[in-house]
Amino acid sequence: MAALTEQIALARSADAPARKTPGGIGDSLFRLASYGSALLVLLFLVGILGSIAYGGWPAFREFGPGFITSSAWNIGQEQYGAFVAIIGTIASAFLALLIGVPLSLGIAVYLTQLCPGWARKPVSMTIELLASVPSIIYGMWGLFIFAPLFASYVQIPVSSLVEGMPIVGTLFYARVPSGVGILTAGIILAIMIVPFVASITRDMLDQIPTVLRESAYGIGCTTWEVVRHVLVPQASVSIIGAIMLGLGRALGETMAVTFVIGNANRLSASVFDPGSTIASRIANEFNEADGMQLHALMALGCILFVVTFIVLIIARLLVRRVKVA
């Protein structure tokens, strides 16, 4: 029996095509092309960072650390500071995540757990179509359609209701209810990041083995318990990655935010008041900037690059912590 098995194995090996040993010219060219592609991406990244750092260095040298902590932006006196733009960038991105992430997770859970079969494809297609809408269309819609409605039906009634209250009155009071402001920008950004976070989360939930869900339902778990204790822990790493992808877009979004944030260089405790972000300030002033103003805008771009890099590091740490847990 052993001899017969050995003869069968020898016959199969004789019929199988001979495997080529690595090290030929084709393998060498493929290896060099792969290395070259990776190095090219790194060179592009270093080149972009180097160019904006070189352009922004005169501003950092002139104003020092005060460029980051100062809220001044006076073109006539050539006094520039990034603090207002940094706060506006972080605040609008935070509001976008606060609004968009629960909505995205709800859409993903609905599509994978509750949506009937006939409606799943149209809903999924609608969500994916939202991702293909240009950002300037979101900005125009936000400025001409959403902002007036938001001012009439949200800002004015809420401001009248909370006026004089200790904390809520400061946070939700609009001195000039025009509809544009930090919260408006956050809502528009939330709408823009929903398709990305929802699509990635939906795909990850679909890849979870069906036996895990069926086992949870079999022992009497409700849909909420299945989502909370089975689906979310299994897809937590991917969900964090999707959220960070949405945060990256919210931090760097330019045109839509420029339309609806108000572009005012002032700090305010109210989310209804206008503000500015790093990207919106660069978009508004870069075309006509010269001298120190141009260097200050380049320095703002360098700061935005660093903020995005910090977000990436935090995402890596969160993913590693979830994997270890």
Second form
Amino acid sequence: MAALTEQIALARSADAPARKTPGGIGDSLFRLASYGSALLVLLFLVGILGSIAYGGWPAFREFGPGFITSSAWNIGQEQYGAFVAIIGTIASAFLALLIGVPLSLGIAVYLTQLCPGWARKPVSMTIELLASVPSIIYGMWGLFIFAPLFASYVQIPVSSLVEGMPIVGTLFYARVPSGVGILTAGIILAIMIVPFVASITRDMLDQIPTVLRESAYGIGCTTWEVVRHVLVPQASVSIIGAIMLGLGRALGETMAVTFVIGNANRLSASVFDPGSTIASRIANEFNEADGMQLHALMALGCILFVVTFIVLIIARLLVRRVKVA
Amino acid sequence: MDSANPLTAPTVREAAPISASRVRSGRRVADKILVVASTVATLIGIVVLGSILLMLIVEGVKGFSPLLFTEPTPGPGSEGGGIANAILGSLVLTFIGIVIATPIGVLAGTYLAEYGRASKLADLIRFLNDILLSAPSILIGLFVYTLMVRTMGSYSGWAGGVALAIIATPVIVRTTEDMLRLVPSTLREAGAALGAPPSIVIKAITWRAASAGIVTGIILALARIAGETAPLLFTALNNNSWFSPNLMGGIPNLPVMIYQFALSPYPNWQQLAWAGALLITITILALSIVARFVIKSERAR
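Now that the form predicted alone has been shown, please provide the structure of the form predicted in complex with the partner chain.
Below is the entire complex, every chain and molecule, led by the chain shown above.
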């Protein structure tokens, strides 16, 4: 059948480019190409998981479940454990959410409720441009501009203030107030996730019918009450989704964190002390690693993959469910 | 919204004798706090962006000279030098990335919007594409390292280009699909009624109608990969000299150059890192702004 139509097409193309019949080789080729490309996207993801799991397998086999709970990272003795990096990753991402989420919600509320009309466009564009600044620039800003200021205006005064106090004294005491550490990484990450969380939240708030807002104002609500009792309950699920999306970014961010976290394999109770995250450790050590160290780094990548993908899947499900509803 | 009546008893109950306002002070304070807090949050965002740009301009302009664009990066401890090789390397890598990603991304987006539509497979791919969109880029670096650097036996520009392509593809898929979905189906039906097979309808009608949007997607992907550092660390690496045309071995590129030079102890290296950072940020911000205007002019039409 296909051959026949092809023949007819060929015979006719000599004198007139007559109408083409649906079907034909070109058509199914095109369909196949787009189908193949779509499958390739699927393959990328499978490939990432497969290659990392393959590379990390020897480390998992060697150290067993102890790989996750051990805090050793000794290249000379070939002893590796992921605990410090996992804690560093979770702690910095948690701090990032703690700081970044209120900031993002504030920006979203400002843009949708308070901002005068003429300023809306430029302000929201400024916030969105923050999202396109490469992460390495945030790292440089964090290390050269923010860290010195943070050390002299926050770390040193706070450390001398809380020194000797029971719990706060360990949590906020900097042995070496250099400005870099888990909290600095958390702050930089917070700045990096703000544009994403803020712009999604703003879109969600914009989607809420104006009638709801206006009727709330109409019965005398203040802006706070409109936000608290009308807007937030309407958009809560998708705001949580946006926050999870931010969390996914914060967990996997590499370059900015590598600049400001201090890269120490040390477990410390203080948020001012240097630490390391999974991504920063891979970035730092991968090129010089071989043998078991390489496998251990791949295994770290595998843990990061699993954690971020669970977070991202939850995030997408939450954001999506609202769009459908 | 009837479930959450925000006003429990805000009435005249306490008509404040001193203040002229009839609003209970607790409510007024809460409102003031919200206004102040969200304004401050926005100001912080603007100040941070301003401070980053200021830092880049102040430090970057100091190191700016025509030599940047003619001299290769200097070796450790030597004087002067430029970043010409890194600029060229970055252009090459980004070009390879976008050349690979564009056909794959546009075709996959076309599948999702035209052929797959509501099928289970299309749903799955759409979902995973969204996840790939925000996947940690360092993991993509690890993947390409295993896939290409290991098998080819050396770092190469090809591996770097492929890593960037994997990052760019989901961006293009997403925008292509979104833009194709905006094309009214009457256009497609009109094409089909003339007897055009689906591929012609897509190529001559839907793609053309959505062309500005698709181009925007490609520009956004370009902006995204131009500054990516993490996936290049283990694929293209870096190099302090000109690279060979076959792109094997370490390929100098701006992001990794900035990373290595910024953390180095040599003042001229740091200077070059700042200049490179300024260059790359201006390029990316310009690309994002251009993309915005392409979308806007399309909507206006």
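Predicted, not measured: the structure shown is a model, and the values here were computed from it. Numbering follows the first chain given and starts at 1. Rigid core (definition): largest C-alpha set, two forms, superposition within 1.5 Å.
Once the cores line up, the CA of residue 36 ends up 2 angstroms or more apart between the two forms.
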